[in-house]
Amino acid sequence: MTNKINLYDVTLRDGSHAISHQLTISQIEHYTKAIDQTGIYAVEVGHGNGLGASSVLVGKSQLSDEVLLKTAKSNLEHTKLGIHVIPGFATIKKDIEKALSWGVDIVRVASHCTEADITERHLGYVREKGKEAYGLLMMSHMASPETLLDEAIKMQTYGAEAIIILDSAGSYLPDDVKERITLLSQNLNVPVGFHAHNNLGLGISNSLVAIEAGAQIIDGATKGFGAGAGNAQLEVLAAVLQKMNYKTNIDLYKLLDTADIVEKDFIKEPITISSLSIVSAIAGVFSGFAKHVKRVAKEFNVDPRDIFMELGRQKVVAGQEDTIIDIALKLQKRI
């Protein structure tokens, strides 16, 4: 078990989900200036679904990727700039090549937990360009620990310099995290990381379990500002790790000041664990579906909890938002 933990800030990417991808230039400037003074390893910026994802299907960004990334980079001297990339949304030529020219330092290439094959070209390209390349396995609760390891080994072979598993639905229990992180840490040659969502109130505790099982990179968002019930609350995590004598390089007072910026300037509604967030975790469905589900449920006069449970039975993942309407129609006919 290492005593050095890299905290990775996803506030300006995962938090984009919470405000329907409507980050402003002023918010990015204010936040990145502050976070750059905290000692945080990296801050991720962009549309909630990553580079190139702004669309009618998953939500249009107020700002282009170019404006988002150039604005952030202009305020970062110490903290690295990261992006989230899902092949299919982002292409190498159209998106990643440009993002690197705008100053991106870390490219985290993500796939569904059983589809690592699609990341090979993207990871290889980033390594060729001399930037940090991470492999991310989303919705990782949908795969067995052994399958996750097989997929992680593929990403490592493709050039990933770290593997992060995402609890995209916030559905993990502590033993689930311990089993998966332990297996990956013992069998990979690169650092392992963990990305929590707080649907069951376990964001911080599951992150600590991941660290104790060997994780060296932990994602978090200030004030927990992220999709659904939010992420592991970054400033709380930093404080707990300080109390446990882990090395994070974080200036806690400055991180607390940065969290106050989010509370004042970003959050329109308190980040809470709603009833629907709990149901999405039990169903094992991506937290970011919540706004779509609530809107469609109201339109078709059906119970949003029933939509989530059916999404879970159908094992629907991000990018399949059209399925929500199909399910609502079927539920409506049963009434």
Contents of the next structure:
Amino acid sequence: MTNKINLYDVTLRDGSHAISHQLTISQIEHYTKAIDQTGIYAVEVGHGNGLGASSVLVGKSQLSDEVLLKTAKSNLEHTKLGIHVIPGFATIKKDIEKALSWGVDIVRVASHCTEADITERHLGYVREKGKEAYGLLMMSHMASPETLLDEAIKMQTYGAEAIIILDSAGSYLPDDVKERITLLSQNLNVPVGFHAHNNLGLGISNSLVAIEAGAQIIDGATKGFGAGAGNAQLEVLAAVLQKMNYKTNIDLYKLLDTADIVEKDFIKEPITISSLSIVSAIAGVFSGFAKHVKRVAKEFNVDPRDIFMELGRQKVVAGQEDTIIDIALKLQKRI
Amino acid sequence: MFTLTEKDISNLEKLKNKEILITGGSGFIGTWLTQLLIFLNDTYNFNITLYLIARHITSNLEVLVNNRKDIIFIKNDIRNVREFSKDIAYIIHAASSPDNRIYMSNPIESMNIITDGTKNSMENALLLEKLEKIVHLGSGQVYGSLDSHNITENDFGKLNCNSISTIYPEAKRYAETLTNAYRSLYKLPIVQVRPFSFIGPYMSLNKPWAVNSFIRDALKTKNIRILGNGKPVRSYMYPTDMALWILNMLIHGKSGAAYNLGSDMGISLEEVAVKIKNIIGSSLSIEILNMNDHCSEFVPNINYVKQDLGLEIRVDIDDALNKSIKWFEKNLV
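The block above covers the form predicted alone; next, return the form predicted together with its partner chain.
Now the complete complex, all chains and molecules, led by this one.
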């Protein structure tokens, strides 16, 4: 097998979380024009929770999916356009069919790490339309490696052409990544990928561990612009891989220029590993909860760290954001 | 659709004026067997009465059955059928789907259809006074993890019963062993038939198998994407050969014997894609993504079938792809 690694850019999707899904047309235009020149395999665009997710529950997008995707596509010639799809938020007829007509090349169908069954129809539809279909297992730290393999096999059987495991809470230690990626890459017929979050400062190193364990697709975001503490910082990852002689097809200077656009146009405050991000990783809770937790904690005058720890105890997953208020209320009464 | 020789007809003579039952009658294999039996009735006056049991009738089968008096369609789950028609002489037990997606999404029910469905079929068969033979359609997958272009009926690889990938082959192995237990204990005349891979009309292009996906993508998007290096080797049998072989195995197969059902002409996935491109035209592109270096081979040895039953492959892969693509071009929705 070659040592070729496909880098997949989630800046304009996972990064939506960081700015409460308020991407503008001009930001998308600038970014996609620049990323298209870098040699990156694909760029994912959309609401942080994916296609069709804009809602009061998880946050309203400033732009519709149609505007987001058409704007991106009109600036992409070399880099493929990807979307994140969670069945339930996105339906085939209402959302995916239209997204494909707007020029989407890759559909990454995601489920909670133990619920791959819900992806069958979506993956099948995308394959039937001749587009690239990936299966994504979110919050993958919540399942044992063996369970992850079972769920990955299901997605592969449904037609997924790659399986990506997401460290949605940024809680993996290197050995956790090694164990899971090794098991998956040894037992699947399709490429395995890894999506890191940087809550414990391990985004880059965990991605390297994944590559050494057999991963061929690595997600990242320029400047690490993603939910919570952000993702593996893409330009850093590209530089490290270049130094390690992996083939990524990336023009590093151009990628660095693209990252500068993010720093200048997107980031209102520096992306750091906040205390809350560390707590969320220890609690094993989705990074995207951070903004909601902070807001609710302030409103109810409770310690946001306590909310995260309780969310972790209740094993909540994305889509259960309303639990935050419930927990805050209980904590408030206890106070 | 069928071109039969005088020898073929003579080999099938025993079916004349008999009642035949096919369980799982609406599947790909059931539909082709129905087509062949209709052909024998209409062209050679075989006067066969055909019973088909299935949970639903497909539109393809509905067209074939079309108020014919010689075909009785029984809409039922094989696990719930309490009695077979008393004059049935031959049974082809084909109930179960090889579609792995169904096994992944609904594993317990899927296994149960094979295990309980097979048991119920055998129990009902015990009551048939005119029974001459049963074909139990197993699967080439019962051979487990064999990686070979020459799999004989006596080769067995490993099956990891702790993996969800083995739901179908484990259930099929169980069913084969179960039917052999009925043969041993009750002397039911049972022939084991192990199907490999096929390509032809009535197949769903939505099935998660390489050649199906290639044809679908070629016809719909003009682009065939091969994830790996294109080197894995498989073989494909055309269904006219398949149906004729099954009927011969039903009549002439030895009780207790197992026969491979498939083509022994191995071909790499890349070669299949190139052949499809040659048929469809130069507008088709083939992408080999090289994301893995798998080179597995899964091709049956059919020497025993040839020697014991005198059967042969008549439709080669080029002809099979040509005929299939022509049909799919007309029928692909």
